[in-house]
Structures are given as structure tokens and as C-alpha cells.
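As C-alpha cells, one chain now follows by itself in the form predicted on its own.
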Amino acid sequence: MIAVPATFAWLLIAAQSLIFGTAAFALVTRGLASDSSIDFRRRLPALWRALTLALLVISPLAFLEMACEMAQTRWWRVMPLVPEIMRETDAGRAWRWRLLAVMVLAIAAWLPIRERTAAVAMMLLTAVLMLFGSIAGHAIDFGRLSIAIYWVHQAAAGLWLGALVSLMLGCGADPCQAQWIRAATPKVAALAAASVAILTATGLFAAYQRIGWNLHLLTDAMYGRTLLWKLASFAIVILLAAHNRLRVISHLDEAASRETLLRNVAAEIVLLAVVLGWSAMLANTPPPH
């Protein structure tokens, strides 16, 4: 299976994960007081539109780069082969539907529809994108169960990242910022805890499928070394999230604790972006045989 180059894969994963996660968080927090969530709900459509535009630009480039890898030729020479690749290969067929889903997603982001309807549309369409990404990646080499597990893994990462970004999006001027942090943080913490459990279970399953009990492959194979870097980055994020949950969240009535939380959340977002980068590299690295 030919993978999308790491840089394109990272941008695609990050954009669709953010849309999926923020849309899910918007649905989860519909019951929050309007005064505390007004900044979040006002900024969310602009974020979705920016990310869908990015997907519109990046997706065709990612497909063409993948096609070049498959045909072992340059961009200008692969263009006549695009219809055949989309028609005759599994990856091409997955990308055909994926590009269509990106266009529908971009249209939906600009439609003047109700907030809840928009969130549901964003979440479902990015879920479809994740599914096609799983089909076009290494997971297809291990069967349908592996595709489903990889999709769940991506969805959990999106929920965690989206919850963190949503918390930051809702931070405006006091006193609404303080209200928003106190109201939204428990939901962020709950989503993060569930995501960690899912990511751990699905990550272990995927690692076992690709490496099994051959632990020497963690150091002897490029795939294994990349996986170790991802695990190390993931462990740092978990430690930071645990510190927030155990030491910071219980003191959110204090302004200093709220400032500390926001700094730590910003650091979590950066570290999760790094973890997604390692995921993109894994998608571009053949599993050891």
C-alpha cells in the first residue's frame, strides 16, 4: 500500500481531527450557559471554514503525490494516469470518494444552517474522511477489523485535540472566560480521559498487529523506532493531562489556576500535534515483515 507522504498526511490528519473534535465538543456542550459559551460558538464556524479550505488545497496535492509514488514518476507525467489510478486501485477508489467528501464538507461549512445541524454535518463528514483515510492506509493490509480499529484511534485523537482547542477558543474577556473555563473544563477532562483509554487500547492492538511479540523490531526497524518516538510523546501528554486533572482543575476558582490551566492546555495541543506528526510518519513507514 502506497502511503501519503508524511507532511501531507500530518496536515490532513490534523485538519480533519480538529473539525471532528470541535464539532463533537460543540454537541456535547450545547447545554452550557450561553454567556459562557458565546465566544466558542462565534469562533467555531470560522475555524471550520479555514480548516475545510486547507483540506480543499491539501487533499488534491496529497493524492497527486501518492499517485507519483505509485507510478514512480513526476507530477506532470502522472496527470494522464489519474483516471486509471482512481478506477483500478484500492487507494485510488478510496481517494475518489475522499475528495468528494472534502468538497461536500467545504460546502457544508459555508452553508447558513443551524448550529446543531452544522456540528452534526461536520462531525459525520470528517468521520467519513477518517474512514477513507484508514482504507487508503496500511490498515487495509490487515483486514476490516484493523481498518475499524484505526478509525476509532483517529476519532479518539480528534475528540481529545478538539476538546482542548475548543476550551481555548472559548476564552474571551473576563468574567465570561472564567465562567467558560469552569463550565467547559469538566467536559474536556471527561473526553480526554475516555480518549486516553481508547487510544491506549487501539494503539496496543495496532502495534501488536504490526510487530507482534518481536520486541526487537522496536529498535531494529524504522517502523518500531518511529512508534517509540510516538509513544514517548504520548506519555508526556498524558503526564501533563494528569497534572491538570489532579492538581489544577480542583482550583479553577482561582485566577492563577485558570492561567496555569490555559498554559498547560496550549502545551498539550502542541504535544498532541507532535504525536499526530509521528502518526503521519508511521502511516508513511511500511510495517516490518
The other form holds:
Amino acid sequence: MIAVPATFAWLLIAAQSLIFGTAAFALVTRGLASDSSIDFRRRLPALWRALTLALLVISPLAFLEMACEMAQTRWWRVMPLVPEIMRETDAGRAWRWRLLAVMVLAIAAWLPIRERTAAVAMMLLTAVLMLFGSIAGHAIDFGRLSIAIYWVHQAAAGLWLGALVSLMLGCGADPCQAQWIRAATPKVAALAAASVAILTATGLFAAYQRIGWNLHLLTDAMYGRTLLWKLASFAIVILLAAHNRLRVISHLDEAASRETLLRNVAAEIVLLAVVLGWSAMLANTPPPH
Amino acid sequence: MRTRGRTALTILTVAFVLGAAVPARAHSFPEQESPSAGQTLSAPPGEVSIKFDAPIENLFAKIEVDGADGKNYAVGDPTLTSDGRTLSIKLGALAPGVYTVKWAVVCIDTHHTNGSYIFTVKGPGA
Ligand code: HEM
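To complete the pair, please output the form predicted in complex with protoporphyrin IX containing FE; the form predicted on its own was given just before.
Let us now look at the entire complex, which starts with that chain.
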């Protein structure tokens, strides 16, 4: 039954991707006029605090679920094994560092530090979380290069999602909203395009390692079918993103286009959350034999 | 736009060239057994060892060798080589007969796999 661990994994990757991506976007848009980005900068710390609290609660539960899968037992029976799992298994050791990084992240989110320092800290600490996530997953079967590529895949996902959520987050009342959309959208579009290229290359690489050219596994194995669902959801986001890029972005001076853009961006965020859900399922499904 | 397209294509090509070096594999299934699955031996083996296709966790590695009487003839704890891939267990004195090796392991990627196979020890003059 992978529903419970996959749900935990989904919440974890969504939270850490969002913190990573919004922190990166805060750094990328530092040069923008302060009156246009005022709402974005005001709302960021609250978002980070809420997400780090979520990570603080879900991470130990996700670790326990993984321990249950390894020991093939229930939560209450796995408890006495936790110290041994953390000491003696690769995934347990990775989780020890991951839990520590989550605690540091939560503290950093509540410290009254300068905005730029906070953004750098959030980015670095979530990058560390992604690294330990890569080490405690399928990528470890294929060596260091695969772990690095898996990390890049997760980082690109975070950049894309974070840029889209940042755009929504910065929308307060007009005229600030119009200024923010006009200033931030080109940066969102550039980040999204780069992320899509990186996600496609690294995602296909990871898929090839797990499935090879055995294309029948795409339909015959649970892992392959999940991957197909993920690709289908990804294709819909791409269509929506392409529509925004080709039809909407060039008319941002018109209020109606800005409204359309925000509506489409909200839909893209929901669809990307679905893609993250499929990714979490993949991470919890044994690759086919 | 053209440069961006070219960069994406380069990344894809590099990924596939690198990927070609590490083809798809399954995780923690036996690659080689000793005695091998289905083998008939003229003398009883002193140990059973299984080489897996990916490293496994020592903490959760289990292996037993059951005779037709249902008794486990494995002696002591299983040992794992330093690369984490070969699991062995010493055996007590095996009488002629059919033995079933049952294994259960956890791959370092946390997934659980198990399985079994048989080998036969021939009696003297059989
Ligand atoms: C061509 C497109 C894509 C392909 C072929 C692809 C494929 C994959 C594969 C094979 C994995 C490894 C799962 C495993 O066995 O552990 C993975 C993980 C992941 N993918 Fe993708 N992916 C693609 C696009 C995306 C997109 C658009 C996103 C989100 C924006 C995304 C987010 C992730 C994340 C966050 C993980 C890590 C999951 C975890 O460790 O919990 N991927 N992807």
C-alpha cells in the first residue's frame, strides 16, 4: 500500500520545492522597484513559516513510514528499531541529516534576519533537503551522477513552481498588481522555460535508468503507468504554459490579459501539484524488474 | 531562442550518453547464487551465498535454508560483503535431499524484495 508514504512524500516535496523556488524568485527579483514587489516581499516570510512548520510535522511521519516499509511492520513495532535504522542503513543516515536540516530550516524561518539572508538560507537548506531526498531514494541505486541529476530535477521543479506561486503571491491591489505582473512575468517565463528544458532532460534520463528501452513496461508495470500519468499531466501544463507565452504575455498592458494570465497561472500551479503527486508515487513505487 | 533550444538539445544528448553507461536494472534481486537455483550437488555445501544486483541493507537481510522436514539448516547470522551485494550463511551438516533457500532483503533504496529457490544434495552412490 503506497498511498500513505506517497501522500507524505507529496506534501514534503511540495513544501520544500515551494520554499526553494520562492526563495530563488525573491533573489532573482531583488532588482525590481520596491513598490511593485511590496506585496510579494511582505507575504514571503509568512509562507515560509507555514511551510517549514508543515515540514517539521510531516518529516518524522514520512521517516517512520519509510522505516515501516523497510522493516515490513507497523508504526508501533518499528519504534524500537529507529535508532538502529538511523545508524545502520543508508536511507536512515540520510534521514538523520534531513531531520536536522528541517529543524535548522524551521529556526531560520522564524529568525528576524534580513530578507536577502533569509532567502539565501531558505534556498540552501531546502537544497540540502533535496539532496538527502535524492540519497534516500531510487537514485542511489545508480551512483553519484544519478543522485546529482535527480537533485537537479527536483531543483528545476522547485524553480518553476516557486516562480508561478511567487507571481500569484505578489498580486495585491491595483495599481501595484499591474506593475508587479508586468515586471515579474518575463522573469517567470524565463525561469519556466529553463526549468522545462532541464526537467525534460533529467526526467527522461531518470526514466531511462529505471525502465531502459523496455517500453512495454510503460503499460505493463505500475511504475511505467504512473510515469505515463505524470507525462500526460505534464503535457497539459506545457500546453497551458505555451498558450500563456504565445497569446497572453504580449498583451499585459490590458487588464483582461492580466486576469487571464493569473487564471491560467493558478491552473498551472494546480496541475503542477498533480505532477508532484505522480512524482511522489514514482518515488514510492519499486522500479520494474 | 535558438541558443536555448540548442542548450536543451545538448543537455538531452549528454544525459543520454551518460545514461547509456548505466542501463536499467532491477533492485536487489539475485544475480548469482551458490549453490545455484536448481543445482544438484554430489557433496553438501558448507554455505549458501547470493549475489544481488544492487547493494542491500545488512540490518534487514534474512536467509534460511529449509530441508524437506521444514527445519532451518542455516547456522548463525548471515554475513554481507563490504560492497553490500553478497549475502552468505553457513550451513550445518546437510543430509541428502531437497533444500529450499528463502531470502528476504531490503535494497539501499528502501524497497523490500524476497524469494526462494531450491537445490538438491545427492546421497552417496546416488
Ligand atoms: C518529461 C518530463 C518528466 C519526466 C520523464 C520525469 C521523470 C521522473 C522520474 C523517472 C523520476 C524518478 C522517480 C523515482 O523513481 O524516484 C522523477 C522524480 C521527480 N520528478 Fe519528474 N519527470 C518529468 C517532469 C517533471 C515535472 C514537470 C516536475 C514538477 C514540476 C517533476 C518533479 C519531480 C520531482 C519533485 C521528483 C522527485 C520525487 C521524490 O523524490 O519524491 N518532474 N521524475
